[in-house]
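Next comes just one chain, in structure tokens: the form predicted on its own.
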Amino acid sequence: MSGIDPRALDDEALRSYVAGCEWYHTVELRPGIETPGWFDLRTVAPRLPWPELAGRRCLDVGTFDGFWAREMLQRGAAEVLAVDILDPRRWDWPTGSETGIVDALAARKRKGDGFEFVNRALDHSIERRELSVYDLDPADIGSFDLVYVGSLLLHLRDPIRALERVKAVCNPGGAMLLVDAIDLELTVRHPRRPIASLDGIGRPWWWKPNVAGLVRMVTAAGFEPTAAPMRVYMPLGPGYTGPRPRPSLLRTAAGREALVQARRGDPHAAILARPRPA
């Protein structure tokens, strides 16, 4: 994909090309031509608690196809840097993970080609660097007025250390907008007690907290939420190939979660937080 210029393709060729690739984000490239992403976040973006971004410097952590980086650009950011780990083999994999699962995620990631393809199609100049959240360093990339962290903590062995690195690159008057996966049943059963479920078997799925647990992660890393967390559901896109609704899913917690995801979207919570002074 890296050698293909989408601007040189007519509508039919562009539509055919994007249909033959796997995408994480749904993005409109031209009127009526969209990438068939696993998630379609366009209805969610306007509902999030964005601070004022006009003229600000922003960072998108774990950008994938770059939906949120472009959202910040459209909201007036003067500069947006996007970071990601393009090779899934460098992710936080539990011991004993099967090679086939790693390869499948590598195929979906496609070495970040989706980001560059969309960048060219929309004539954007967003810079992307291959950088782990654990390695965020103001001496390397500077500091930011807003850091967006989306659907990432679930995949990290050490989410609080990751948030501490996010804090390290936040300006003193800046903020972090965290939008991450939550365990819906734990949220309902324990609305105030910080608690999380642990996966860590065969894939980079680790801690999934209830809403109170996600807030605790944020405060433990040195942030102060500006308001109560907002529960949101991330709608599935046309490229989603996971479980479809069926009555048998109600028998297990994982099945009930899949049913909610298929019908309403993936349960997340959004938290806008400011770094506490050292």
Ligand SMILES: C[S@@+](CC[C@H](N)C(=O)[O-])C[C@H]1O[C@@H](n2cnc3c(N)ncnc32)[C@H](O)[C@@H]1O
The other form holds:
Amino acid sequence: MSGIDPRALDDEALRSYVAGCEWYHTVELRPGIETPGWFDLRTVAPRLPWPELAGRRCLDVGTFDGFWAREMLQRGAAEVLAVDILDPRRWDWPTGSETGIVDALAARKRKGDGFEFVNRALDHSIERRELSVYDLDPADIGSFDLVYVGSLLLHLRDPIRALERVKAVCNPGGAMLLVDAIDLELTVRHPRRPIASLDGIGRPWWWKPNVAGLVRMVTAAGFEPTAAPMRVYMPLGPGYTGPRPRPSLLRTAAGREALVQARRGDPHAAILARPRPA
Ligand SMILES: C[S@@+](CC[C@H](N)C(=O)[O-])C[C@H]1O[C@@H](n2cnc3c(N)ncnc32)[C@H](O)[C@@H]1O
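The form predicted in complex with the named molecule, contrasted with the form predicted on its own above:
Everything in the complex follows now, all chains and molecules, and the chain you saw is the first one.
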């Protein structure tokens, strides 16, 4: 943790500190003072198919700055545990990835400082543990009424094994809300056939399924969707510094994806699913 207590800063100092750091999520810390996130998910949150959370025990997997953990708290959860891997070197990297890219992600991650800073600024006491999704174990962390898994599977070499671990910590009457990246072109071209594109070059980006593929990952891991999947776009925030679309790129799938991302947000699908009895 940076050691800076946001509550000790006046508005001007807080604004200046926040502007000097990289953030993943846009969060309002005080009226008019927001973290400039890579993504601003505030318009997405109310549209997701949340189950009733009042009094429930919830888990946020891969929390980053903790936007979704806080959303569950605001929805009345009695307890929210957040887990994450704070050192990006421990994420799933393809062999041969350049250290410059690893270092850039480490700079954005800031050893998880963003989560702690927002937690203090908002006077929240969400517990965060450093734990991989692959190591979720009910003997260690107990079980949960809702497990939120957001924009994580794309970054995993083995997304179905990860979902099996999520099921292991889901109460029999509980649920998982999965909101993950989809390949839009594959979704349009193959509305029924489960199919995924594979990145796996130089960065922790792996499988990007179409919507049918994401549903198949969920069912293969032992979950049953409670309703049809919902397409959502994750809007970029003011801190986004990634590629911007150029007209010359529009002939390629990557260029068209960048255009959709800039206009509407990163294409995702949301699936609320219940664990199938063994
Ligand atoms: C793209 S961010 C998504 C942040 C947030 N979940 C959201 O939906 O906005 C991916 C997050 O997954 C975390 N992560 C990467 N590999 C992980 C793993 N094996 N287990 C748990 N978290 C992981 C990263 O540290 C990062 O916080």
